[in-house]
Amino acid sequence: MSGRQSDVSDWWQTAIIDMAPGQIRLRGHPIEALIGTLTFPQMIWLLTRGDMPSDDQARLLEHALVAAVDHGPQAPSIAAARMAVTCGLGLNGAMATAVNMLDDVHGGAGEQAVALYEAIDGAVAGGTPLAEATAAAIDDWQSTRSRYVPGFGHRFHTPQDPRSPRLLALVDAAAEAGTVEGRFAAIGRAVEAELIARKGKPVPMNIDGATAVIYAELGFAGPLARGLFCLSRSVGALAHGWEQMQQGGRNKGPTPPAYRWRYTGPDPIDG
């Protein structure tokens, strides 16, 4: 019996809760010592990191957070969570709806930024000049992977990303304070640097490769980069789905009835 007892027990490992009859614990900590006293920018760092932050390194988490809430409908996840309320689901379906998309074209470049900054911090610390590593990272990257550089280039902000420069400032300031090292704010501004002298013309940092170089300097996984984004727009997907829902409307898709999308099949067959 106690066999089959420890078959079921052992069926999930986790480090991460601990609970009976009247306790929670959280990596350890009571969750009554931890409401009241502990932000959600703590809160996600102890869950996802194990330890817990420093008040600065979970500032610097929250200003991350903060900037990539919402980028209006025309993004294709906010677009989907109105159309998934006017279809009939609730906010729990039209938040569902905007995360599913969230993947490498459309919310994966932040994870992708944060490899790519990796790669290039291997590099200088081996021994090779910034400028060159971030060159030989970029080359390899469209080689490899893709010729969209992750992090960089807006088609919408030019030639500025407002968002960018104010959260480098802010790291820079963590920087100073020695809540952080400031190298990746360097290799991200070097990206930004090399790619416009290919360009011959601004390629801003988006709020990709921003949020990227603060997730880098705290130390996160490039996969958290990701879903701490998906946390991010949770947020704007939420406040768009009850709006939606404020304004009323059935099915309504990406544009109004009256326009037509292009047929480009065959002309009518008589017959």
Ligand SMILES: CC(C)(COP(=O)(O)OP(=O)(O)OC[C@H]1O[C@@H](n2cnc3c(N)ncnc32)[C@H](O)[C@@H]1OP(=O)(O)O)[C@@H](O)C(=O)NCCC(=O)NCCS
Second form
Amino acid sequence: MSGRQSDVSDWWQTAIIDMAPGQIRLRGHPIEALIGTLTFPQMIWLLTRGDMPSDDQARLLEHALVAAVDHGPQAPSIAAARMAVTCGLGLNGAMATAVNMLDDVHGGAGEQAVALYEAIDGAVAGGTPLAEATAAAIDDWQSTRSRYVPGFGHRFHTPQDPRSPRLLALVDAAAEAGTVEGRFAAIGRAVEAELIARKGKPVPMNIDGATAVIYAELGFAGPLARGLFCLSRSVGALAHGWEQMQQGGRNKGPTPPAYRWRYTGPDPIDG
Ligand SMILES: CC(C)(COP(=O)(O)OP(=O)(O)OC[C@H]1O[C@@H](n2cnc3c(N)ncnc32)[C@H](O)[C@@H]1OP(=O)(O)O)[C@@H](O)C(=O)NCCC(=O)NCCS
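To test you: the structure above is the form predicted alone. What is the structure of the form predicted in complex with the named molecule?
All chains and molecules follow, beginning with the one already shown.
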């Protein structure tokens, strides 16, 4: 009988939350002690990491979360959220639709960027000079994964994504204050410089690459970088979904109906 009971209680195990009737504790802290004292970024850190960030660490995390909230209806995630609303989905469906698009190419590349930065960091720790380690990591990425290095390049913001230098300046300030070491800011800059040197034109650090610098500086694992981006972009998806609800509109596709796609099969209708 007791074996059966522990089978049930062991089915889900978590160090995140404990509850009893009238009691909720998150990572050991009573919820009533957290409400009114913790900021949302501090709560994100506490739940995902288990420990409590310093105020300065939480502020740097917040900067990354603020930067990625929205990129307008041309961003696939935001366009999808708005289209979802015109198809009758509620805000939960709009937000989920947006989040589902945040993968390797759009908004989710921070996961791989953190891994790339960590590989370079490991090589540097082993004594390889930064420029050499960066070139080798890019070579390795491009020969084994893709010619697109994660966290760099932008189809709209060239020569520079305005969010990246601002975020890196905040990392620099945090490094000066001793909140982070600044190693990953140097690595991100080295990757950007190497890509520019190779292409002979700007391949700017994008929002995924810049926020990945912050997440790596703060010690977040790569997969969490993607999850944190999803949290941030959810704010934009919520706002755009809500605005689309106010505007109305039914069954909107990605372009006005008068514009058609290029048909490439046999027997086109009009030339
Ligand atoms: C974001 C992205 C899709 C934009 O693509 P784009 O600017 O339309 O890219 P293009 O294919 O037109 O590339 C333009 C040139 O820059 C190069 N380039 C663009 N992004 C690059 C990257 N991340 N790494 C290396 N080279 C890159 C391309 O090879 C291409 O070179 P070419 O003219 O010699 O062929 C692309 O940069 C990318 O996939 N980046 C990696 C994933 C990422 O960080 N996603 C988050 C976006 S916010």
